[in-house]
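Take a look at this single chain, the form predicted on its own, given in structure tokens.
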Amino acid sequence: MLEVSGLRKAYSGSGAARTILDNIEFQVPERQFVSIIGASGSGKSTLLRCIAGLTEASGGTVLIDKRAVRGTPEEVVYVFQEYSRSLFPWRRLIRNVAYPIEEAVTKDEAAAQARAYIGKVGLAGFEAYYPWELSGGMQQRAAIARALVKQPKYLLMDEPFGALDAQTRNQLEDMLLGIWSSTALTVLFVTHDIDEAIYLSDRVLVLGSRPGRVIADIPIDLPRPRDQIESKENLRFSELRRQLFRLIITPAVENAT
């Protein structure tokens, strides 16, 4: 169980404190896939970084399996949007993926595990390539393989497919769902794309902005497994899209006025 209670984040600047997040409250049970959406500036990425222990909250608590987060817990792995910066350009793919476990196992075991996860993300045959020899979609697959090789319980992803073309994004969404459904992963996924949030998730949390608060927690009652065509043609998919769009656009309009 991941529990966020009364979470607050404020920054000081120009002589005044600026509150980004205020009184964030939610829980994520084991093995759920939860997306976080909201208008630009609602604090989605800041929230994820606070949960991961990468940014210190100004108040409230984050509990992972009943333990308060202090720094980044071992059972949590974070996948950034800027995949090209998260990979080491001087390391070949297999050594990039093996990096998180190199100190825990032998060199041969690290290579074997890395090779297995490279296969899971569809990059078998590219083990000897450097990151700059791979496409953007392949680099993001590599970043996901490196996250998974640690076998985390919690996978936190900050708009991981936001910079990719639509076809590559759809392929990686299905790859991620396949991996999630075959493991015990709990996923917290930040995205600005409403369709992506609906397609992937069990629940969608909507953040209002200035400061960011959870204004809705929407269950996604679409059958699994999901399909890029059939699921998105489902009438319920359209209803959920309409509901979420209205939740995002209304606070944005109010704040603008």
Given for the second form:
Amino acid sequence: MLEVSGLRKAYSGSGAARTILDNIEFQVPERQFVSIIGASGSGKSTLLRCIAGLTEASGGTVLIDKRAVRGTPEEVVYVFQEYSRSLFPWRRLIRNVAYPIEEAVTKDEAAAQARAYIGKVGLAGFEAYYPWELSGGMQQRAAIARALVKQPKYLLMDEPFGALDAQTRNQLEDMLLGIWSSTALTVLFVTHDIDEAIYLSDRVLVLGSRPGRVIADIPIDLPRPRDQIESKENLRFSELRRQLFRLIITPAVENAT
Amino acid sequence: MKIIQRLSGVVFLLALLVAWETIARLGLVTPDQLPAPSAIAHAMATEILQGDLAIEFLRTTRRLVIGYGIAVILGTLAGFALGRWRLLYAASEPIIEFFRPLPVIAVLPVAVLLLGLGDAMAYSVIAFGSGWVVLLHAMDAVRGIDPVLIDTGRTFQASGFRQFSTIILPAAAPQTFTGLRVALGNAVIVTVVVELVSGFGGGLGGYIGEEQGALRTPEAYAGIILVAVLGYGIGRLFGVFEGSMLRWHRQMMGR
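If the one shown is the form predicted on its own, what is the structure of the form predicted together with the partner chain?
Then the entire complex follows, led off by the chain already shown.
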């Protein structure tokens, strides 16, 4: 169980202090798929980075299984939006994917597990390729495989499919859902794409901006497994879409302090 | 075609040599100014086979390798440290900016005063003359590492050492190697200059100085050519080493 409570992040640079996140409060039960959406600049990435321990919060707590998060916890892996920059260009695919576990297990074991996850994300056969020899979509698959090889409990993804074309995005969405449904993963998925958020999630958190606060927590009551055509033709999908759009477009200044 | 390209260099060189030989034989220049290539070749052969030229060559090589080696070790260590820790850089910056542009010739008398005339002085001056380039490149390399790479290490709980060996080192390698390559060229020059100017202990620099002083021009030229051979040879060796270390980078850049 992930519990975020009173989370704050403020920057005090060049004069005026800027509060990016203010009093963020929510819980995520295990195995849930939660998307976080919000207008640009609402602090979605900052929130994710604070939970992952990559950015230090200015206040509040993050508890994972009742233990406070300090630094970058073992059970949490962060997947970057800039996938091409996060893969190591000096390592071939298999050694990139093996990176998180290569210290913990033998060389052969690491390679075997890496191979398994490379297969799971649909990159079988590309083990010997360098990252820059792969397409954007393949690079992001590689980054996901690398995140999964560690078998984390929590996968934090920061707009992972934002820079990809629509077709690739759909493919990777379905791949991610497939992996999620067959493991014990809890996913926090930041996106600016409302349709994507609805399609993937059990639940969508909406972040208002300036400062970022949770202004809505919407359960997604669409049947699983999701389908790119069926789910999106569902009337409920449109209703949720309208609801979420309104929340994002309308400035959320009416939040009580 | 590729073959024509490669041969063109050799052909051009041969043409130059022929022209040079002709000019010398026609007496357009005196032997004291510009000896004929044949005369130089003859002098070189004699000096190597019957004289000490080969020993001087090896002596210079030894000084170069050790002095450069010191520059590499100290330069990369210091460069990495300065790149990693801002405070360290801020503290050292005035010193670096002061010493870096100093010409080696200016430093030489001080070095002789402090260390006398000997190999210790030679190594120090060579290291001083070539180390700054290494330091600056290594520092820039570490500074310029993509933060996403560092964050990747962090999300996988990479310890300080693991971050250094698996991320910082390979990421900083290409730019650092550039610094090493430039520094090698500097080191060759500095080595010969030290030997020539201080005139204490032979080597190719000392040899050239001696032969010039005695007006044995073909022999002096022979020494100069051997310096070029040394520089070229060691540069090629370095290139092979760099190539094997940075194969991934070359491929990535499409070379």
